[in-house]
Every structure is written in C-alpha cells, then in structure tokens.
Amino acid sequence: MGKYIIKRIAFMLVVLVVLSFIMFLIYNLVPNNRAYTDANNEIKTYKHGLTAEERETKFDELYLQYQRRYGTDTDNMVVRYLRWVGLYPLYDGSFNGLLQGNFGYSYEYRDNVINVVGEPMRNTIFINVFATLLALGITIPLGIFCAVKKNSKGDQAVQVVTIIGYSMPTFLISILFIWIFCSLLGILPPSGMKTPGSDYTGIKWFLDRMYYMILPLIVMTFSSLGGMTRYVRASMIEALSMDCIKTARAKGLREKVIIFSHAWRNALIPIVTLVVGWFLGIFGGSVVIEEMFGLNGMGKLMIDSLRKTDFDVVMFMQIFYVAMSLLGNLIIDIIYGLVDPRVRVNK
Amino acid sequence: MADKKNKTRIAPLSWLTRMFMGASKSLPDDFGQRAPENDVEELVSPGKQYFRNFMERKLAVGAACVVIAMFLLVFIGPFFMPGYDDAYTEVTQKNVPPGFRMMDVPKALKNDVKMIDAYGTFSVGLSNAGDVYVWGETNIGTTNIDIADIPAEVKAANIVMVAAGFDHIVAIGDDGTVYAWGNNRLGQYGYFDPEEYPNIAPMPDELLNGKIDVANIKKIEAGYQATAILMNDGSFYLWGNKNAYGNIDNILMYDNKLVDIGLTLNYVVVVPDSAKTVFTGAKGLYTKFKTDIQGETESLSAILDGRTIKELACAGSNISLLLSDGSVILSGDFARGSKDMPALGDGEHFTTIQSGSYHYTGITNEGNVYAWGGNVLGQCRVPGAADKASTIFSCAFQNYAVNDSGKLVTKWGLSGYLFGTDGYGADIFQRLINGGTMTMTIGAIAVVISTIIGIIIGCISGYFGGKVDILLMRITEIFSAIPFIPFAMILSSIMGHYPVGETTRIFIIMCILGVLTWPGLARLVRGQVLVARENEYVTAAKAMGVKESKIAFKHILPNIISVILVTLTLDFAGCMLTESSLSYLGFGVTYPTPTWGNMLNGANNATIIKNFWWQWLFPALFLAITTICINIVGDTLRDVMDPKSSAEK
C-alpha cells in the first residue's frame, strides 16, 4: 500500500508540474508586461527636468532593472518557469517563487496575491463545506430509498426530478429560485453576504450571514441532488443484487438490517470515492454560484480578474484549482486503493 | 433508374410501418389472426432489440420527439427569417412584453376614427365624438407608469387632437387646454426650471396655464421625449427632452414662420414657409435628397427645380418630402433591406404621405396606397383593401386605413411579439431560434471533436495496452485533472486580447469543449475495447492475420458503438450546458452572436428577473427542455442497451 501511495504522489507531482508549466505558458500568451508598466509608472514620478534622451535612457534602465527583479530578463520559457517556481535563480542570484511564498501581485488590490485571496478562499470552502454536508444528508437516504423501491411510483417520480435537476444548468437554476424567494415570494435577499451597513458581531453576524447564505446553498444542494441521488440510488441497487443479500434474506433477516447493514456498507464504496471528487470539484463549479449571488467567493474574484486583467490572481486560482483536482484524484486513488485490493495489485 | 426512385419513395413509409407495427408483423396473417405470440421466439437483431424496448417507454418516445422537434426548429427556422440581423436594435421597442396587442383598436373606435398616432409601443385614437382611447402595450418599462390610465379630466373633456410620444400622450381639449400623461422625467410634459434642468426645453407657459386657439391648429406631433405643435400662422410650439433631441435650441431660436415640422428620432426638422429648404440646424444634415431609395443624391435646390415642398414626413433616420407637383423625394440613411419608392402611372401623384418609425405611406390622387422605406416588421406590406381609404394613419410600425366615414378599413404592420423583446428591442422568439442554431452547432462540433479523440486514444490504449497504454492513460489524467469552467474561462479571456473575428472564437471555443470533454468517453472505450478484445472473433481476425489496426477501428470498434452512441448523446447535452455557462458568465459567445446561454446574459439581476420575465423565461425553458429531453433520451438508450439492467426488469 505504501508503494502504491508513493507512485501515486509522484505521478501527481509530475502532472502538477506539467500543468502548471502548460498554464504558464498560457499565461505567458497574455499581452501584459509588468515590468514595462512599473518602469513606465516610475519614469512617470521624475521631475520633468529629463531630456528626451536622458528619459530613454532612465527607462531602459529602469526596464532592465524590473525585468531582472521579476526574473523576465529572458525570453527562455523555461528558465522563466523555474524562476515562477523558486528553483532557478533571479539576476541577483537570489531565489523569489511560489516555493518562496510569492504567488504574486495583485494590481486591482495592491497587495500580495496571497493576501487577496484568503477571505474568499474562506467563504468558498464554507459554503461547499455547507452545501456538501446538505445535499449528502438528502441524497443518501432519498437515493436508497429509491434503490429499495425500485420501479415503484415515488422512484420513478424521483427518477425525473433528478433528471431535470441534472440537466439543468446551475445559472438557471439559481434564476429561477432568484425569482421564486425573490420576486414572487420576498423572503430572501437575491445577493450579497451581509445586510448593507451592519456591522453585527458574534450570533447576530452569524445569523445575518446564515440568512444570506440560505440562497445560495438551497441551490448549490438542488443541483447537486440530481446527480447525487442518481449515483447512490445505482450503487444500492448494484449492491442489493448481490448473492450475499439473498443469503441474507433466506436467513430470515430483518429487512431494515439488510439494507442498511449489508447492502448500504457495499454500496458506500463507489459513493465515498464519488463524494470525495464530488466535493473537490464542486470548487470550480461554485464559479457561477458566486458570481450569480454576489459572493465574496474564489469563482468571483476570478471572474473579476479576468474581466479587470488581474492575471497573477488568476494564475493562482488557476493553480489552486488544478492542486485542488489532483489531491481529490489522489485520494479517490487512495481510498480506492484501500476498499479494493485488487486495484493497488494492478498498478 | 426508375427502380431506384420507387425504392427511396418506398423506404421512409416502411421504416414507419416498422416503428410503429415492428418489422416482424409486417408480414400479414391471410387468415387475420395472428401466430401465438409465445409460440416460437423470433430472432431479433441487438439493433432491433434496443429499438423495440427504447419504443416501450412513451416518456423516452416523447424526449426524443422534442428533441427532433427542436432540432428541425432551429436548423430550418432561420430560413424563414431572411430579415434577421444578430445586431439589431430598435430604441422604441425595448422590453416589450409577449403579446399581439399592438394593433387591437378598440371597438367602440372602429367606426368612428378621427385620428390615430403612435411612436412607440402603444398607440392612441380619437373618436369624432371626442373621446381617448389607448391600446398596445401600455406599461413604461420600470417606470410603473401605465399610459392606458387615461387621466380623469380629459376623459371628461371633448378632445380635438392626440398625439403618442415614446412615452407620454398630449391631448387637446375643444377649448384649448393642454393635456399630457404618462412619463415626464425627462420634460416630456409639464413644468421645468430651466435653471434646475438645463437639458430640458419647457413646456410653454401659454400652454400650461393658458389655453390654445384651437381652430388655428395645424398639425401636431409628438417624438421620442418631444412634443411640436405647428398653427396655421406658422408659428409654433415645441418642448422635450434636449438630450434626444440635440437641436431643439437651434430650432426655438429660428425665427421664421414654418409650412412644417418634424421630428426624426434625433432631430426636430422644420421647412420654413418659403417651402424651398428644410433647416434642422445640423450642418449638413438633409441637404442631399434623391428620388429613390437606391437613386443618386443631389442638392435640395436643384432637385426642387422651381417646385415647392407641401409636406414634410419624419421617420427614425430619414425624411421624405412631398412637393407641390405631388412627386416624393427622400433624404438620410436607410437601412438595408428597405422597400424602394413605387413606380406609379401617368398622371398620378400622391395628395398626402404619412410616415412611421422607418416606413412611409402615401395615397395617390387615383386612392392607391403605396408605402415606401423599412420594412423589417412588415409595415410595407399594404393589403389591398387599403386603396378604399380615404385617410392613412401610418405610426411607429403601424398602420390604419380609414374611409370617409371614419370606418377602419384595414390595419397592417406589427401587431406584437410572440416571446417579446428584449433590452435592445429585438425580438426575443427571433434570437432564440438563431441561437439555437448556434448553441446546438456548437455542442454537436465540440461532441464529435471530443468523440474523435476519445474514440482514437481509447481504441489504441486499450487494444495495444502495455507502455502505449500507461503513458496515454496519464495524458488523460492529465486532461481530466484541468478543472473545466476556470479554465475554459481563462482560455477564452486571453483569446480576448487577440484581435480574432467572431467566427474564429466560436470555432476557439468548440475546440476548447471538444478538447478538454474526451478524457470520460476515452476511458470507457478503453474499457470496453479490453473487454471486446478477449472475443473469438478477434482470435479469428489475429489469426487471420489482419492488420492489428484494422482490427482494433473495423473489428472491435463497431461492436462497442452503441455505449459511444450513449457518451454521445450525453455529453452533447453536457457541452450545450457548458457552453451556455460559458456564454452566460460573457466567456463564451458574446453579444450580439445569440445563444441560448447568452441570452440569459441579462437576467443576473433582480430587477429583470422580476419585471422582465420574458427575457429569461423563454430562453431558460427552451434550453432546460432541450437538455432534459436529450439526457432523458441518453438514459434510456444506456438502460434499453445494457443487458443487465434490461434482464433485471
């Protein structure tokens, strides 16, 4: 197993590389040069006492002097890379990349990447947090008791609310509850994360954010349930069908013990791999929520660089999400590894 | 030859009677009884099989009729659009709701029309008796302002003359009083300092608080936020919103006495009363003027050649005159697409022209009716009871023929919209089958993308195995590794920066779908062809010595078609999603190239949502439907193919 773990980590930090090369390649396609900005925002700040001359030959200077800071004094693509990392170093020899903490600068906030994206990051992971917790509480039930009923009325009526809360996209999907508990109704705030001008501490904070976030998570959950149900109801009936139920039935067990203690335990192995991706994934599927309620999440402070051309956030966030889908794989691997032998034997 | 046409005549009816009687009863029994059906079990192809159990279930049955229905909508719809345009915008009629109300005269006004007028949405008729009606769709955009509220006082009043701005009506009363309604925030009526609003041309005082001599009216007319009243005197009143109509100032100051006047959407154009120029004020703005749409334009002077102007028309864009002989000239832009002055016989010449928003109608001294100019919405399309009018009322894209009598003869021209408009004005039911189209090409381009590659790294990887299967197993780890939307919108946002055509990044953006979307359907061909690969008839092909390629496409391949028609069927409703999220969040397609995604582009916010239901109600149904069906279709051909599913039922 602990083989199989350590070429399964490899192999990901080598996908994390190549990646993560790819997107700086991408990155690179942007036609933005920091280093030509900051030294023409600086030649800016000089007295005007500067010939024309003197001024170009100031610039270059100061253009040379950006470019070797920020490590872009070559047109090597992959020295560049590996000064973007920290293992390759800049003109003065010293090491300044992502394994040095610089995950860059953010022009739109002026500050360090690393500190603009902490709140978001936060509110991000708290409402998928919230939402997964929300749509397993009822997915796992409803799709075993669809499972057990199979073919039954309340199963097939299941059946084709999951397939529209699948197909639908989540935009529209918050539109139309947008328009329901907004418009219709009026008992939810249609965006936003807090009530305007509070400035409420401990409960009431909490409350007031809750009372916001009730939208949001009502349709992160709704359309993830689609999909959900659909998987557990599949891996219960998968799992009911199996010989050690039938010796468990003509031993005369109770039907209750059956299900929930024989076929749910077989039928979880497929469903924890599926929540663990599930959950990961659902952090680049938030894009659209967050933007669509207006909140502070990592989706919409991407969807702002980019329209703001703030590229060194979205770097981040671009190498956030693919860290984040590689460790999910990772451990789907891990935990496949652990509930099948036969997959780490293979390997 | 002839042999070959009675086939493909023949064919389709069979593939019929096949669907809904099944291949084997075609066969009649002569004795009209039927064989016991559990007598022997027929032999049935898998292909047949999965047809026969897909027709068992009505729900799937009915997915994939609307999905063929959607299909044929979308691809063969705009062929009966010529006249659309993906750029089109019409400032009078934003956010008008579903409905075909436009031309719905009331019937107490039937019979006894004195006047009709319109310039946006809603139209307004006078009866002889006296009397305001207003119809069409009658609520201001957000304002809450419904103009259909006719106020108290002048139905109480003895009206003599209407007149429908954009969004206010001014009336006179038989004793001179003024009265207007509906908006006023931009000094369409009512009083203004002219201190506090430097935009706004007041309303006269005289006419606020004194009265007008009514029987000295000439004409009245009103435009987008203005209102002109011209007398007989040829003095005149004129009023409204500077903003729209830049010119106002230059016209107020004109101290000349005026044959008519005018207003355009932008201008207020007047002729004076030497009837041998028109003056708006703007530097060369209607001084060319030509005979025909098409015609050469020349000065205003020598186009006259000693005649005189009797009667000057305002459309959107452009002005006609009607000269003292009876003969039309024309002057300003007109779109393309735009219907050319009609050729009429000798002797005859037009007594009066009328003109709408982009059209204009005349009646000849013979009573023909003839209409000129756009004709996007129909408002050329004179029918031919028209010609036993008397009088034409042509506003906005309306119009109303009317005899002698003041009997409505005919009514031709926008009666309304189906789904609505949107923000621009553009017809919502229009945009929607154009981006269906789009919507659809591009999830079917970026499936059949996706499907090749998959299907090519999955047939390779899992035929040959070995070191040629681990290394592109991790390039499709790799693959499925990329988080989707972030990167697609990274991808489009950079594309952003390069100055590429529409075409081209709508191509950029199927490719990015169709790239990024194979890594699921490579991997399951993979497993599947491991699987096939065991069989005996691939033994025999090996043994047969057949090319190992040959083998893994033209052997394996064809037998694990059907859970590829499966992937298929669901990733392209996967990409039609993606996309429209793409489209919606504006990485995508971008305005004006309709989709179905950025149609809702709109409704990110509460105030749409709410008051302008239509523009994302329509769109949001017609791609849930599409994708519902499609998945739905997708379900059940996986169920009605796996064996296993169908052995448990």
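For clarity, every value in this text was computed on a predicted model and none was experimentally measured. Residue numbers count along the first chain shown, from 1. We call the rigid core whatever largest set of C-alpha positions still superposes within 1.5 Å between the two forms. What changes on going to the form predicted alone:
- Taking the rigid core as fixed, one finds a CA shift for Thr72 smaller than 2 Å between the two forms.
- After superposing the rigid core, the C-alpha of Ser94 moves by less than 2 Å between the two forms.
- With the core held fixed, Trp264 shows a CA shift of 2 Å or greater between the two forms.
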Second form
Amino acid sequence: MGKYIIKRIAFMLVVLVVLSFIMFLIYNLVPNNRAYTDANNEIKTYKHGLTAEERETKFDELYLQYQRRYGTDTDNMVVRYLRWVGLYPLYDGSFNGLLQGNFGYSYEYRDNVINVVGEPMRNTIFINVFATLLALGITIPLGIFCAVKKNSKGDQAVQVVTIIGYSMPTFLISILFIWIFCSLLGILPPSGMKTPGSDYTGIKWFLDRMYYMILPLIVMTFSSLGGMTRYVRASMIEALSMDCIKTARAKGLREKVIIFSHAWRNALIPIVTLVVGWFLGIFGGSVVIEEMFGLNGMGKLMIDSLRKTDFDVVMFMQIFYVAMSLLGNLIIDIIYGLVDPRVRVNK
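In place of the form predicted in complex with its partner chain, output the structure of the form predicted alone.
A lone chain is what you will see next.
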C-alpha cells in the first residue's frame, strides 16, 4: 500500500506540473501585462516636472523594474513558469513564487490572492458540508429502500419526485422555492448571509448564519436527491440480484444482514466515486446557488474574477481544483481497496 501511494503521488505531481504549465501558458497569452499596468499607474503620479521625453524614459525604467519584480523580464516561458512556481531566481537572485507562499495579487480587491480566497472558501465549505451530509443522509437510505421495495408504490412515488428534481434546472428550483418560502409563507429570507447590521458572535452568529442558509441548503439538497437516489437504487438492485445474495438467503440469513452487510458492500464500489466526488465538490462552490441567493462563495468568485480579468485569483483557484481532483482520484482508489478486498491497490 505504501509503495502504491508513493508512486501515485509522484504521478500526481507530474500531472500537476504539466497542467499548471499549460494553464500558465494560456493565461500568459491573454493581453494582460501586470508590469505595464503598474508602471503606467505609477508614471501618472508624476504630474509635473517631467518633459515628454523624460516621462517616456522614466516609464521605461519603471516598466523594467516591475518586469524584474514579477519575473517577466524574459520571453522564455519556461523560465517565467519556474519563477512563478518559485524554482528559478528573479533578476536579483531571490525566489518569490508559489513555493515561497506568493500566490499572486488581486488588482480587483487590492489584496493578496490568499486573503481574497479565504472568506469565499470558508463560506463555500460552510454551506456545502451541511448540504452534502444532509443529501447523503437522505439519498442513501432512500435509494436502499427503493431497491429493496422495487416497483412498490413507495418506490414509484420516490422515482417521480426524484426525476422531477433531477430534470429541473437549479435556477428554476431556486426561483420556485424562493416563491414558496419567501413570498407565500414569508418564513425565510430570499438572499444574504446574515441579518443586515448585525454583529453577532458565538452561538448567535451560528444560528443567524444557519437561518440564512436554510433555503440554499433546501435547494441544494433537493437538486441532488434525484441523481444520487437513482444511482444508489440501481447499484443496490444489481447487488441484490447477485448469486451470493441468493446463497445468503438460501442459508437463512436475516434480510437486514443480507441488505446491509452483503448487498450494500457490493453496491458501494460504483457509489464511492460519486460520494468522494461530492465531498471534493465542497471546495468548488455552486455558481447558480451563490448567484441566486447572494452568497459570497468560490463559484461566484471564479466567475467574477474571469469577468474582470483578475487572472492571479483564477490561476490559484484552478491549480487548487486540479490538486483536489488528483487527490480525490487517489482517495477513491484507496477506498476501493478498503471496501472490496478483491481490489488490490498494493501491486
């Protein structure tokens, strides 16, 4: 197991380097020169005392200084990439890249990228953890019930409800639930993350935050019920039709033991991928949900940064998502070996 994990981590690092280099090239092809922008902004502060020729000379000096500071004083993309990562020295011999904790600077928010991403990530994790756990707590038992009671009235009713949630777009579900809970019943706020003007702390802060998160949580859970419930149902139906289940029933084992010990373990193999993907999606956020309910999350930040060409923020987020995806694949493979002894991950 240890050797397998080490090999996979080495492979992940290679993939991460290749993908990050490709993304670095793509964003460097976009006409967005950070050194030019900073030099131009600084030269504007010299309002008087410079002739046109002196201003041009001063601009060239500032432009070169900023290029050297950002490591863009060369057209060699490999060197610029290594400087961005922090593996190649800048003009003055110093290292100032990702490995040194320099994740970039956001011109839109006038702050370091790591500070800009901090609050949206906390908000996204906060709501998605609750939504994911709630959805799994409902969909897995519901899927097992539908598989065990296949073609019963309860199964048919659940299938109708889940197919509606699966087929409707998330924004339409959001509008429908806002109309029901905000307009008709008037019991939940339509948007926001806290009571305007409030400065709660401790348990009051948590309760106030959860009050505003109830409606987004309901929408996210309802939207995810259809796909996961039907997925669990299909996997359980296939597992219950296996010969080992028939043998277990012939031996007189209790139905609960057959369902939760034998059938469920076999059904877990295809479900693991989806469940782990859900948990990794906690960090990604939901653009539609965050836009509809005015939440400051990762999805909204990504779209806003793309619109405003705030590429340092975009690069950081995309590298983070790539790393999480690679880590997720490793976790899935390891869980496969734990769930099903027939799957060996140590070879």
